[in-house]
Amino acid sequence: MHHNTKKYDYLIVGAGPFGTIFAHEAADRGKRSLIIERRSHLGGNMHTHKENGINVHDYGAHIFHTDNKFVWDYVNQFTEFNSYINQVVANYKGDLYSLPFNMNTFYQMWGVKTPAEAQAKIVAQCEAVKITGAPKNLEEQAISLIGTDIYEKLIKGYTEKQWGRKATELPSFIIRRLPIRFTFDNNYFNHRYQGVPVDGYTAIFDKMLDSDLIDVQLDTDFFDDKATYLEEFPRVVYTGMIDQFFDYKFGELEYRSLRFESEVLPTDNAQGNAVINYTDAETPYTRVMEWRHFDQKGDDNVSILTREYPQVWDRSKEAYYPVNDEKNSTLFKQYRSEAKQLDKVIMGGRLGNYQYYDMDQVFNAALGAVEKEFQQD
């Protein structure tokens, strides 16, 4: 079977924001590109879609935030985006605190009203625990933060329910994504630029594609074909795992997943913000989604949540969270090195690149990889 039946010159393998990213600026060069996607939509894990009125996110919360004026500016060629201000609620055994960690979470916790106390309790606890050296896990490093209080009831339970393992065998590094601050300020986010796009993520996806020069195949799977379609195609932009591309050759990356569940409920309320993280251990689920509150649409009376359970993933489950421990970063670069030897291929996204991307990363990237491949035109 032949799949290069109009000349292109590109196959893109994924039709997430890097592939669609690359075909679009492609398009824009006169380059004509096939996308082959497995699922049957478009956008990866930013697709959304209208319910009740509402726009859900399949696959978790997902909040544009970026300090790349570059970045802002291109995505707003092809939609609106809101003023939404990410402000997350952590529920630890019924106590709601404010996230991320600022002055209100510090006087929820402790009843400190000043800087001044809420820094004297965090390094008073530091130096109880006496953490010598640098952080040598997420616990230690955790600690040293913000203190033993704090991470007892907001990050232990909460990060060992989203990695699958002990706070004490993970990395330092994952806990720094979460800012602190000493301000009453409850904005997930430290960036100038964020929202969520008022008409849901996949009508970027579909704007992107509206070209005679793209064509797009879901529910295809590349590994179905992937000799023909290495053979058949010019270049190649590959958006997968890349341990997958090479057959496991040197073995197989770790990742974590996740599993979603959503429920319609009779209520244009139901519990007072987008987002509630669950941080104690018991509870099987991270965090509850309120769609309706990301941008206030909605039929009346309805909303939907949806309850997000982390799992482990194996080769039947969508990878999520590439584990960027030693062992994996060791294994990751084996690949890597592999992939710089092929002439073809362009690998990229999450996946590709096991990388832990928020969206302006990935858009960063893949227009990266779009102005080195053209530098030359």
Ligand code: FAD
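Bear in mind the structure is a predicted one, so any value in this text is a computation, not a measurement. Residue numbers count along the first chain shown, from 1. Between two forms, the rigid core is defined as the largest C-alpha subset superposing within 1.5 Å. What changes on going to the form predicted in complex with the ligand:
Once the rigid core is overlaid between these two forms, residue 134 counts among the residues whose Cα shifts by 2 Å or more.
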Second form
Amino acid sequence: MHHNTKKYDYLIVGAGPFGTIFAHEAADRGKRSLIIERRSHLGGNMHTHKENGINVHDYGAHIFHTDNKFVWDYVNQFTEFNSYINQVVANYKGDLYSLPFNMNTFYQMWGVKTPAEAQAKIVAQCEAVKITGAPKNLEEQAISLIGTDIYEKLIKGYTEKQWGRKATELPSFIIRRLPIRFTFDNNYFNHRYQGVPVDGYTAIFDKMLDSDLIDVQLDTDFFDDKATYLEEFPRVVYTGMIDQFFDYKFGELEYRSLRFESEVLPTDNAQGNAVINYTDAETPYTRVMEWRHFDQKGDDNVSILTREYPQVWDRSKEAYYPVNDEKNSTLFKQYRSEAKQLDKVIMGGRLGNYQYYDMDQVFNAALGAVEKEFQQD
Ligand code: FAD
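If the one shown is the form predicted on its own, what is the structure of the form predicted in complex with the ligand?
Starting with the chain above, the whole complex follows.
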């Protein structure tokens, strides 16, 4: 089959933010792109849809947060953001705590009221557990940073569910640092800019792709016809999995997956917060989102809640979190050096770089790739 019917300059694999920004910027420079996307919608994992007047995020809660003014100004060309500030509540066996760890959490946990009291409590707990030498695993790392109570109630169960492994079998680098604040401040992020688009995320993609120089084919997988695509297009931007591109020739990179389960309830307010984390080991899901709290939108007397269940990943499931341990990082480096030798393919995005990226980082990386590409002209 012939794919490059319109003398496209670029084939772009994936209609997530990386691919979409590239197509938009290429069009601004007079270049023509065909985007192919194997899902039946735009936006990659940022995709949202509207249901009962509520913007539902299809791949988990997405809050845009950044310190990068350039990226913030860029994304604001395509949408307006509301003033949403992420303030997560943790539910541990029915007791509620504020996240991230701050004076509210310490008061709820220990009844302490001043920063000095909270600091003393944490120091005493860290000293009570004698960890000699560098922390050998995630459990030792967490306890040496925050003490036993917060580790046991707010970190252990959640992390073990998320990674599907005991905290004593997880590497310590997963929590190199922990956000700890000695102020009464529940803002989950430290960044200067934060919010959720007033019309959902998908509208951003519609706007970016609104150009005569861009065509989009949904439900189209690059691997159904890889050789022809590579032959026919002068340049290819690939945002799929890097190991799949090379037919897994060095082996398979590992991921964690997620399953989402939604329910519609006849109420305006079921849980009183946008996100509640379940930090015990027994509850099978890690968090519950109530979408109308992200932008105060929705029809009367209806609320949509989504539970997020961590899952073992295999090729039949969506790849969400890369497992950046030593084995996988070494494997990735092998693929990356192969990728560098391809002269017509630009690899990017979270799957192309086997990297957990927040949205602002993907925006920044895509704009960087654009700059590099068009310098060569
Ligand atoms: P993607 O969005 O994954 O897009 C890649 C696209 O390529 C996909 O649509 C895929 O279907 C398509 N594709 C892959 N292979 C092929 C193929 N062979 N053929 C055709 N198409 C293909 N970031 C934040 O900043 N804030 C948050 O609060 C936040 N929350 C998150 C919550 C969860 C649960 C997850 C998983 C991620 C979250 N993120 C968040 C990260 C955010 O989703 C990513 O930064 C962003 O989506 C990455 O963009 P991308 O273009 O690299 O990849």
